[in-house]
Amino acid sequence: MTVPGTRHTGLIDCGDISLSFSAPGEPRRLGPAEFLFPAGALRLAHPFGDTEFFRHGWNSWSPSGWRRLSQPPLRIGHSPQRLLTADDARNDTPLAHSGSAVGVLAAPNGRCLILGALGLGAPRVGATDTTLWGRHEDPDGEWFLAYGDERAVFDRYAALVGDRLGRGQNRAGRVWSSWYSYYDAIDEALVGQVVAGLDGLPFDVVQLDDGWERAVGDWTPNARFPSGMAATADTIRRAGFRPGLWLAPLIALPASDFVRQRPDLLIQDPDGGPLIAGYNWGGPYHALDTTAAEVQDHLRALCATVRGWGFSYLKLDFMYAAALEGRRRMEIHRERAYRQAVALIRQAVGPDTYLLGCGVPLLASAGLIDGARVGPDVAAFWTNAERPDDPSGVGARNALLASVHRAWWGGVFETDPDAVYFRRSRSLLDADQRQALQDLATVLGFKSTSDAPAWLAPAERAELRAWLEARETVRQTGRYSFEVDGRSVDLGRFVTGYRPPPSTVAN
């Protein structure tokens, strides 16, 4: 029996290593190295010196990935504001690493080490040479430690999570998006002219982007939509194609309506005035208090009324801006406040409705979203010459980094690491990353673009044809390598950062 306050010291075996531990209660053994201990502070001492350690990140965006303890931690530097966007700021270590919900550590002899977090409270995991640790902001759910092949440890920690918190029940298809053509500049005449040009394409959904709203916050059409949205919803439909919307529903901006008028519906900061919640759209914006009856009446009216607009399709942007800290109407833990409010919009969408998240906080969401985006926006070229120490700023190669490296929540959820590209014009992407796109976008199982129809050659539309019916045989090899169709395909080098000479890549 556990006593709340007391700790535990013993040593568990592992098979070839036995591990030192201090917890909140003893270990259960559910393997021959396979543990569940109690929730709260946990600290394991390990033998494997300075080696590499996995980082995950807090939401879609955040960095993950692989780092040796002697390199400094893989995080969002120099920027508080997108610090505060594309990560969890509030338990950000910059001296140390350490990410959310769960961390690995690479073990000499090819295995690992993980340690996950099976619930909520804003789990944290890092490591030292010495030292592999835990703790919550809110102690919720055990925690897994397992000693094994690096696949076997991914996969058995996905399992738990889906277990325990639920998996996503929907498919998405092949999704055709506006965002990455037109931005925010889309019409309902552009509507019309884009599925147009889609025929004969296998698209499933096509999914209308940011743009389409008078303000985020305010979740009406715009002048651009005159007939409304039930009607453009019905263009995509007779056109062949599921109708998709996005969405944030959690967040709105300072010049909106919503917030002009109902600011005390807002998560507050310890000034009592409206938290900034993140910055986009040139400035801050703020996030919906949840817990407040208002609000969840206000998002029950919204999914009611997209539903009945035809959308059966909704990507859920910004949605991690619901699980700040902050003051609430209801004393509860931020992610908790999250959770809820998620578990209400899927209850007021059905289950058949397609819930992709964005920006989600990964963890609280399992269960309540059938897919989501795994890695910061992708782009027509490969770095940002712009912000070249933010591993969550757009661009293909930081969505190419974070989404490989979470491949391993497809047993939970679907893993989109965003658009691929096939247009040469309009883009810097090179045949060589456009061919790595799209093979991320075929082992991750999720596969989608943006590429405006009209911009597309004949040549390009036959290759996207083609990629779209393809139905692959997908097999794992390695940590970045897998076969494809009997292909192999290396995603390592450029994880790595290995670019081939200029002289071997045609476009």
Ligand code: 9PG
Second form
Amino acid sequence: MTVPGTRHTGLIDCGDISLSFSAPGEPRRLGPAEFLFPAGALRLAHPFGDTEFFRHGWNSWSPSGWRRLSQPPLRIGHSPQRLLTADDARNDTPLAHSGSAVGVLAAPNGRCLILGALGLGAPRVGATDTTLWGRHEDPDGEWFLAYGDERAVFDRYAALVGDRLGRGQNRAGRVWSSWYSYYDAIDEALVGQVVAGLDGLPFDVVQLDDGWERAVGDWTPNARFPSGMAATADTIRRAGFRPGLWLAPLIALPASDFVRQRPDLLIQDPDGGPLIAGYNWGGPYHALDTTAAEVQDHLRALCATVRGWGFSYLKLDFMYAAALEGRRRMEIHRERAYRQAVALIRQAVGPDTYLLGCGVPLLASAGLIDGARVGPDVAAFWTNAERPDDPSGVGARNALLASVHRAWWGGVFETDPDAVYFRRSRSLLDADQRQALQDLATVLGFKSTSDAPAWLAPAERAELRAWLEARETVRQTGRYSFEVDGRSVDLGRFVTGYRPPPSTVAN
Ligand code: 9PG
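Alternate state requested, the form predicted in complex with this ligand (shown: the form predicted on its own):
Next comes the full complex, and the chain you just saw is listed first.
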């Protein structure tokens, strides 16, 4: 039993190690080296010294990966604006290693010690060379602690998250998105050209991205879609594809009608005025207070409208904004408010609409979305030389590094590593880099591209077709290594300082 305020200390036996703990209650043993601890502040002493720590980013775009404890922590440095947009700024630890939801220490024998949250409340896990700790803003769920093979402990954590919070039900299939060719320069004639150009390619979904709406916050078509969105959905469907649409339903730009007419429906900054929830489109944006009944009505109406237009695949973007700390009509924890809003959306669109979360807090979205973007935006270039301190900055390398560390989420929702490039024109990616993105999407099991069909040379189009048609057998053989239909794929070559272990540790 957990008595509030009292601390429990003791020792847990994990086989070749035992760990002393200080916890809000007694652990419950699940298996030989698996335990559940009650929610609350937890601290364990570990014997591994200076070892590698896996930190997990809060939202789709946040950095995830391994760092030695003696190295600087993996985080977004030097830009408070980027930190606010692309990670859990409220719980950032500039000088210490920590991350959201789950953290892992690598033992010298090749095993791993994982601590993962099974509830909401902005759980945080961090480590020093002597301790592994967990805390939340608002204790919820339990902690899962396990010691074992690296992939087994991640998979086991994902399985428990799925048991507690649910799993996605729908599959996306193969997706074409407008973003990484046209960005926001889309119009209804272009959609017609694109679907004509995609004729004969085995895509399931054609998803229109940002650029169709009057304003972020005002979800009606702009002047470039004069026939309306039902007509565009029809163009896509008649060409044989499932219509998909981008929405950022929980944010609004200052210039939108929504913000100008109903600033009272935004999450408020305790210092006064609407909270700044992030930066994009050249400035700040705000988040809707989803605990307000009028916002809930607005979201239900929006969902009915886009479903009515004929879109049954929705990319829901910038969702984390509604999970930020701020003043709401109802005082509930920010992640609880967020989850209730996503549940409302799921309810409103029905079980068969595919929901791809983007910019979503991952743990808090489990069970409500079908897929999630698991890294920052790709681009037709490898590294972002202007922002070396920002692992969440756009670029193919950052997208690959973040996404490969999130493959284990696949047991809870489909893991979208963002678009693969086949085009050689209008791209700075070389053949090895294009192949790496392709392999990444194959091993993560989510195939999408954005290449304008008109930009593909015949050989590139043939390569794209072969990839879309392939049904590969994928086997993971190491932290970053896979076998794809018997071919060895090593994504570890892109990870600075990574040396694969000489041989895999048995058991
Ligand atoms: C449309 C785009 C595309 C893209 C999304 C998202 O961290 N950031 O500041 C940040 C800004 C934009 C962004 C992602 C992160 O892009 O990921 O695929 O849909 O919106 O505007």
